[in-house]
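The chain below stands alone and is given in structure tokens; this is the form predicted on its own.
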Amino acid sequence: MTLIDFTNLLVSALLLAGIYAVMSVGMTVIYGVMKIVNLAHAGFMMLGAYFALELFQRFRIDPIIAALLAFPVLFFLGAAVHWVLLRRLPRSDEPTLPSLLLMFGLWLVLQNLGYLIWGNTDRSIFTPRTLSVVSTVRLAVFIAAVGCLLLLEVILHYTWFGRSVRALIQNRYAALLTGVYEDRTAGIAFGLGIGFAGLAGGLLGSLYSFDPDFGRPFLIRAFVIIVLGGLESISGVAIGALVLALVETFSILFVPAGYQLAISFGLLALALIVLPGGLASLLAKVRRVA
């Protein structure tokens, strides 16, 4: 393998680390503050990804901007989500098996919700930039990607809403005491993650054709990279991004496409033995020995 080849698949797996962060980062917020294990974040993706589709279709708008504007829109879906059903959920520091039901459940209504609406024929987005020589579509999204990051990062930091968040992630009953108001918190937060689902899925599908059954791989490597990053950590999902990115990027100069997803799957299990506190954790240790 040459210098160029090396760098462009460096390139690669860094630009996808960017969107692969943004699939991944309204699970762990979901999981922080709910203790929710989100299963229904496929169809969620699924969603994002033709709500810019049609945009696209109907209005001739460009599909990040599609993308973007997925992220209110399911925003305020999420936060309805959570009103109707949610909130009636027995509180938990821990996923419990209602929850996970509930959540499986709602991925099933909402993915045969898009075969009833969509079909089952694989749809793709096109636009000038999908075809010219040197493709812009790789950087667009990458750079959408790391800007609602970075805005995240500052809400999280600089709000009343990114403390409750953060309170309630490091000690549930601390912040209660501490007049966390957790059910306003919670319901935020639901859209937010639900939000970076539809905004992943508009962006992924300026990236690869999809059907309703398209969150199915995404969601797998999502688990991959919040295990890796060490489940509630936010700061965690871009080092848990980046190395699965890197290995999926790279791993094509030994094994065929077509057992990148085993690769996850094995990667997952590796991360559950070997680093069962995510690699947040082996830095952490890494810097109090230093």
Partner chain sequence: MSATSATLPARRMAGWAMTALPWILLAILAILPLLVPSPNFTRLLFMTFLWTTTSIAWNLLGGFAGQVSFGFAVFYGAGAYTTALLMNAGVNPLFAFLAAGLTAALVSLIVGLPAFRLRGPYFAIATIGISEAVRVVMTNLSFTGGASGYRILEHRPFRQLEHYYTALLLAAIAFAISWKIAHSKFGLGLKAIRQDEDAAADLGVNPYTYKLAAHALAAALTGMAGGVFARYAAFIHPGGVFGFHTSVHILLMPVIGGIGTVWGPVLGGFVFGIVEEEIVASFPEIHLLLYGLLLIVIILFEPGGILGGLRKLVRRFRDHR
Contents of the next structure:
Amino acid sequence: MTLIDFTNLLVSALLLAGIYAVMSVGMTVIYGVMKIVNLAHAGFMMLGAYFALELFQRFRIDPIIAALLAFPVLFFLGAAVHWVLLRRLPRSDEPTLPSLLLMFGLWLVLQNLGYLIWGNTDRSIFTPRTLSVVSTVRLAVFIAAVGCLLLLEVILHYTWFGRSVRALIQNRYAALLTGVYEDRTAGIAFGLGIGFAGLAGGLLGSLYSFDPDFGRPFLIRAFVIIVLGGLESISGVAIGALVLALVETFSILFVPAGYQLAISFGLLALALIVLPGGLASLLAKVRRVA
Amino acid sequence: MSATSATLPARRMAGWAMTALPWILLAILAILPLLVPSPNFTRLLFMTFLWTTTSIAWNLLGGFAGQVSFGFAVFYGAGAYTTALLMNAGVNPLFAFLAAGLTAALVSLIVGLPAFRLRGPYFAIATIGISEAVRVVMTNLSFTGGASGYRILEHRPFRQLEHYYTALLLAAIAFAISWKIAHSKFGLGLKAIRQDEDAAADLGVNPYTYKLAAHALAAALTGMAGGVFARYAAFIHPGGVFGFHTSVHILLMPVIGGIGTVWGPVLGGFVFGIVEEEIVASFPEIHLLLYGLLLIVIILFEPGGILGGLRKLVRRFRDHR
Amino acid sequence: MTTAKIPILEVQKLTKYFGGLAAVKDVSFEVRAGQIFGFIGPNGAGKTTLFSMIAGAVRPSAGKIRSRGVEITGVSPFRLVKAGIARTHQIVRPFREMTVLENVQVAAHFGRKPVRSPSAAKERAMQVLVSVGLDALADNPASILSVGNQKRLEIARALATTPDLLLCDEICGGLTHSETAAMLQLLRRIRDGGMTVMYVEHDVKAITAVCDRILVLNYGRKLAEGTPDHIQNDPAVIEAYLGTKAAGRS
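Beyond the form predicted on its own, can we have the form predicted in complex with its partner chain?
To see the whole picture, the full complex is given below, headed by that same chain.
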């Protein structure tokens, strides 16, 4: 492998990591605040992708802009889902059996609504950029992804809502005592998580072709990333996304393309066995020893 | 005081009826295909028994021990392929089924050993991961025909009733195991783990080995059901036995019937088996949509499933009297 | 008897850091069989951390715990039960979907002398319920018990594992005067039945009333150890914890 090949792979891994982070961060926010594993994440990603496609085909809106527009739309959809369904679940500090089954049911509904509306043929978004030599789509997608992640960081650190979210993640009971309004915070957090799912779906839609089952392989990847990141840590997501993107990109050199998902799962199993607290716990351990 | 003593004979009678019910049911099902000699009807019941077996199996882990798995298709598929490969190698079907159960139990350890060491959602996440990964591998594996599937060549003549009684026996065994566990030390330990894992450990229950054992047992039963199915179908492919919808069906049945009970998964299996095989199979486009809606409705409005709803009705009726 | 010489619990230089902060630092003590041994200390003195380390819920950063000479540092709770050490929880944790009897039945099944058959386990569970005075409520769901009775259920479950050493975490918290008195009476009965009790409580009066020996913690360190009389007259303890009023009273 020449240095140029290596650099190319490294760059594409980085670009991939950006979008992986966007895809997983929503799941982390939702898990952190509500202790719900959002199994329906894939369904919302699929909606984001079709949303971008429809805007592009009907109104000639640039797919990257369309993906960014998917964010607010799915935000409100997510908040509505929280209001109608999730609010009724009993609260818990651990993911409960009903919450898992409910989110799973929601995923089935979304996915199959997708089949009803859009059929099961592969769709893709083609723009002049798609075929350009230097992959400007990837770069644009990356910039949009990183921009949104930075925005989230700002929101979480400098707003009342962000402080409520971080308080709920760290210690729900103490947060409630200090007057965090859990229902509203959870509703916004869920909306935010779903918004990010939609954004990720829209962005991925301009890179890959998709069908209503589009989000499923990405769901597994999102799991790997948040497990690597330690489930509740937003900076952990960034690291997890980078690790997965690097492993996937460079594994192309050794493993046939069909087995990529198996690699993701292998990484998941490895993370479960050797890094139960995620990569962050490893870093913390190294720091303590040093 | 007098009220309780008045209901005592009634309660004893109900208890007796509950003990006799499985035997009566078994007897009816054993003679039913002889009374109604229709291949379609026999096939419907055959499939229902297999579904019920997997439903009971899922409930051992999901209902009793409270560990949700979205990946039971892995065991069903592993059992199906094990049986298919062994039968084509000339192994007696009965041994092939047993091997199918054993293989599935071993596969269950691959997920369980790492995932059960951790608390939280890791197990549920890992089950989705492995079922996808396994399906991808099986789709690409050449010696089982990859995505295009694998055929079983059986030289003996096809006798539907033989398959029927095999499935009925398997379902009966699954029920007996479930019933026995519900009334045993093992079952009480699993229920304790479901309700509060730490408190259970503080009383001497080893949550790790108990969850592993329940998982392996459930996997073995599911694998054997997959094996019996494979022999009947004579053709299997990854998109079917390892398919996502297979996992969905298996977890849906106990939820419909009543999670964590002995009879709920049986009820769910029968209702689902008949609905799936007779009605919904005609609308393949929307059947998963319907199941998703059903799941949401049950979790939000009647977490006890059909059995829980029935019990509520009976109680209301009794109170009104 | 030679075995009486070996302490039922021996704690050596036990230390726990949370981040850079020492919640418990170099605490050593011994508990002799047949005693009620208590911890006291102001809020944040490290009582709960020390208790949790002994109960196997928190892994120590350093130090050793031995029971009858066998090391049990960092051993998981279900193995401690098999070694004859059982605990209760400060915040009660009954299995809410089970009856009171079934709750205790779990302990009888899985305790140090495990019982296989459900009927035998039920029988043993019933005996324990009688001994703590919960037998009349045996068939009720555990979730409807009063706080006092839930604390009794905690003790009943621990007892049904047939331990040598019972670790009690604030079993009088939230109880009325008469309930507390009855609970302390129960502890004495348990000790007089030959069991050793280690007891953590916020309420100094309860501890001094019932304990044979007391360990005082302050800022995660051992401040004093001795009989209730000795502790109450120790100037360092009075200074740090009991205050001048308590000193005047004794």
